[in-house]
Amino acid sequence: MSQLNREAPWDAFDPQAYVEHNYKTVIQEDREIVSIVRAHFADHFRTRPDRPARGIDVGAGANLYPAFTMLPWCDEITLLDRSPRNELYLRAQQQSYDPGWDAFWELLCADAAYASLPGGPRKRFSEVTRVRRGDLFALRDRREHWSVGTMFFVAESLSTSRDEFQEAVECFLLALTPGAPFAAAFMEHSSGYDVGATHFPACNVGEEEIEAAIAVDAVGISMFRVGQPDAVRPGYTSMIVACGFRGTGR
């Protein structure tokens, strides 16, 4: 059956329940995502120390180490997220975020210019970050306002719509200036996914499809394969991390 993402039952994501079943640990596929980004942005920011940037995070949900993964380059970071129970805890999660989460820093940790971070994570994830409540769709309205971007698990993950799902691709990337590096994950071919008793629908698409998705609006694309199929739940069949730089076409 069919569902748009306005008909999907936002108002009852449960973060709790989704941290839980997601975070609790740090598996090998978070591991492998975590090593790709942040090599990616290292390797970008190295270059621009004396530039900080404005991040966003869309589709923050209850995943803080996407926006981690941007800390030591950016002055201000957005966690966007239209879940209104989403939005309490990433503001609650703001102002001290629980020690759950120390173990996907340390990851980031690799890399010096995380592990250097002056007054460590937890101060700079409370002054930098803003979280909104939003429609992802609206960014079609704030083109070219940010300087890096991730969005994790999101645009296959709002509906069953091959259009929406393309549409959320161009929104997020067209919110971004013309070079910004970019990091966007995605669950192939998935078929939907349950937060504690709530279904919420998914777009079956693959890695062309994804790859596709983004080449219209991006340049320098590097596409990774993680994970084997239903590893971390049932209906999917590998998870896909795409890295790039938002282009200059249009």
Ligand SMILES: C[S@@+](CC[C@H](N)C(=O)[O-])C[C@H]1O[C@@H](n2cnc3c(N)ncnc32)[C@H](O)[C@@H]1O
Second form
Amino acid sequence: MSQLNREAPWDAFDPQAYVEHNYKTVIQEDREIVSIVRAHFADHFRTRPDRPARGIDVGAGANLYPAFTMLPWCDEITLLDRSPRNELYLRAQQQSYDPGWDAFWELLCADAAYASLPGGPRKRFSEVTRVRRGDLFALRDRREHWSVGTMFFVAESLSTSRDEFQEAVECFLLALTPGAPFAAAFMEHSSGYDVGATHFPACNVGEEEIEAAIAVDAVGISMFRVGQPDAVRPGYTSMIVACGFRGTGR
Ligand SMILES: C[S@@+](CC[C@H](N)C(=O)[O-])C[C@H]1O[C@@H](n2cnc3c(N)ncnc32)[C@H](O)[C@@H]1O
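What does the same protein look like in the form predicted together with the named molecule, given that the last one was the form predicted alone?
Then the entire complex follows, led off by the chain already shown.
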């Protein structure tokens, strides 16, 4: 069944059920993803004078670790999501995040920039994050606003539409300043996913289509396949992580 983004039941997205299923413990896929993104951002920012950066995690939902990967480099991180319950979850986490997220921060501490973060991650997360309920497609009006960005399991997990997948990738990348580093994660060939008892749609895209969508507005792209088919749930072939830099083309 085809389902557009505006037709999916985002008001029913249950962040507790989502965390329980996906982020209750650190799994091998998380380890790999964190180490890929940590290296990408640390390599970039270590040599950059243009800090502090302004970050955005698009479709943040009930996952804090994409924002964690940007924490040492940013004085502001927007956490954008369209679901009201995810907004409430993120606002509560902003006050003081659940102890379960500490294990994800620990993975990042393999790099000294994270391990030596002044004041520690909890205080920093609370100070720099800005929770915003909103539609990523409206990022069209915020071109070149953020200087680092993440978008994890969103563009392919918001509808069945190939056009909306491509538009989501485009909106994410064009919201970044030229040269900005980014990391994006995808479920390859996803058939949709359940959060608690509610089903959410996905767009069936493979690694080549993902890379092609990113390449329109990015340079220096590295693609990584992470994990085995159906490891965290039925109905996908691999997790895909893409790292790169917003291009200067348009
Ligand atoms: C599969 S979840 C991914 C959540 C999180 N980024 C992660 O890594 O687990 C997809 C997220 O996209 C959000 N979302 C769906 N459509 C959106 C839109 N148009 N604008 C912003 N967020 C959207 C949902 O509310 C949900 O939190």
